[in-house]
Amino acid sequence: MKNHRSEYNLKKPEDLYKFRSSILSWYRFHKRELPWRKSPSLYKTVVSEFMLQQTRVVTVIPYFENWIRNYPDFLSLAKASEDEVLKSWEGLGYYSRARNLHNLAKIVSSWKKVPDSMEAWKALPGVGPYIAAAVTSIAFQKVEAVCDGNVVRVLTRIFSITEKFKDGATAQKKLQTTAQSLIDQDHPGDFNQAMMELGAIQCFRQSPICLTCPVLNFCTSGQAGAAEQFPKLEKKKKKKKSIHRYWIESDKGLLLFSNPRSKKRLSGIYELPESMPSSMESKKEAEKILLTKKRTIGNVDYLEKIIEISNYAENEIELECGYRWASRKEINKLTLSGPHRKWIQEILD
């Protein structure tokens, strides 16, 4: 895979000396203080790069910070039951994160001897090359390094890399080599950290703060005045989708549904079901929008009606499988989709 430095600029050996104690030096100085940097440990960074896949620092911690005060080692978590660790994830999205950490650390603590190399940690449920480089690196100080959306917004502006991604991903993937051939041999751990810090919080997508920027002396586009015409991603076509929610109300609670037979990140998590069961039947003058929402996820746009099904006839007794009636003192207790629990909240309220 090509290595944009041997292209461009930090050839040198000097020039690379200089790039690493520059931005190490800026990290130990401006490095924002997280919970999973106090007194940090393998477990503590397992947890919190699992949390932050997709996930906005600025969200991700109080739910780290009550993850470790209700499951505070590999082994808690283990003992820990599927319905309580997805319930101490609700909110956070992407359910399938908090099963594969779930089970990871089933494996993880049954170890006599963690292993400290990438292909023992790519091997484990929801490991991928960033987080088994992220570990590694942190915990073991092992030379992989990371390359997420934020190092590839600095290496795209260092090099002014011309080429046109498809995607993130495949961004990510490219530049893999670039990353590797800049990291500090003798601070992995600390090197990964300051590449995504610089990027979270100086080399921004949009306005990023070039004048002060550690490496601006190596960063071409900075130099240039170019900084944001970098990464260069081909744009994605928007969908848009429209979806009905029900609400319906009954003495036995509010009807919602979980798909059982779902194996994607929402199964086992509640939701307002898009359809109605078999077994009922409603009265179309007996409808009314409630709530409409608008969301994003990925490149799909969501227009979300609540419509509320006043009257309806039940034919049967048992609900079919999927759905449920849940009283307001158990919506507290299952665990619902992010979106749906405010929604139901802002209704009830």
Contents of the next structure:
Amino acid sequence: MKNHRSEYNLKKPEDLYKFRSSILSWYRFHKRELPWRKSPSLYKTVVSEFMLQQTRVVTVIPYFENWIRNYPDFLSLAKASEDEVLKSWEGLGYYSRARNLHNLAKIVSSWKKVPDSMEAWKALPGVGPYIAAAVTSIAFQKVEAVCDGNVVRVLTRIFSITEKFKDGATAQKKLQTTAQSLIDQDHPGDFNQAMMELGAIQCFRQSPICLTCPVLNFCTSGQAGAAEQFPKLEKKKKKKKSIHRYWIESDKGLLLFSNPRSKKRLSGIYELPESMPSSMESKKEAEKILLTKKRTIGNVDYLEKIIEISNYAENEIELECGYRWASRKEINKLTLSGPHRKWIQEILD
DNA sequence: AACACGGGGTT
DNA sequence: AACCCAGTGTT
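Can you switch from the form predicted alone and show the form predicted together with the DNA instead?
Every component of the complex follows; first up is the chain already shown.
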């Protein structure tokens, strides 16, 4: 017996039209009220897209609101210092995003007219294929399809794509042309957001809500009750590392470290040091484990033991590049990684 | 193509 | 414990 719904075929122009109108009207009715959707602007779109990379909406919301208060437009952001900008990003992670956004603001605010082409945007720091398509479609109505993790999920389910992708990034690249073939020519920005919104609030990775899906008629795996089987991605294995951190106090405060080089991880962001200044190496006496914590960075699970060093010869210590002492007051002003701020607070309390 | 880059929510 | 989130840049 033939399923009535399977008569829809996105290769037929009239069904493509229905698909677009279905998902667009669903989006206009069901979209979440998010701060960057309230009174949208190019600037807000750019800031939100930078923050939303690999980062959940609920995490971004308070950062976004604070950011817009501190830096309401490109010019105010361009004028801010890097330290200030990093401090506003503290805890959000992927700090190169903040530096790239800051540099982007300096470039854009120096221009008489902001470009509206995909190519021009891709040339800006921190802007890749996703952000270029998102910004130009949402802010300039360019017909450029986004293909992020949400869209991959929606597309592989609609078409029951059985190809096994190496990883999410590979799937995004390969399915971009498919996304481009579906995009609504008249409402590209809303269409892009609709596809992502569908992935975010309906087409969940696990337990998708297919029964009320606006495009179930077009979704082959949804109709088969098999949506959860897609996308097919290869598993990646995690590494484990165990490291130690030093807790060293003097009358000048707590010893912190940040990578001085602008390219390296967490440069400008302080953490407890992984190694002690070499001048201290021979002079330490007592060690004590204060705290043991776990955290994940990329695909590495870290086990960090915080070791207290005491009874060292304080006067003979010379700090190498990257190290500094910080009083409690100074700690609050510096930018620390999110976990280290919490752990330090926990030890101090 | 593979890896580094943060942090956290969900299952 | 595994997965992955409105990805990008480097090697």
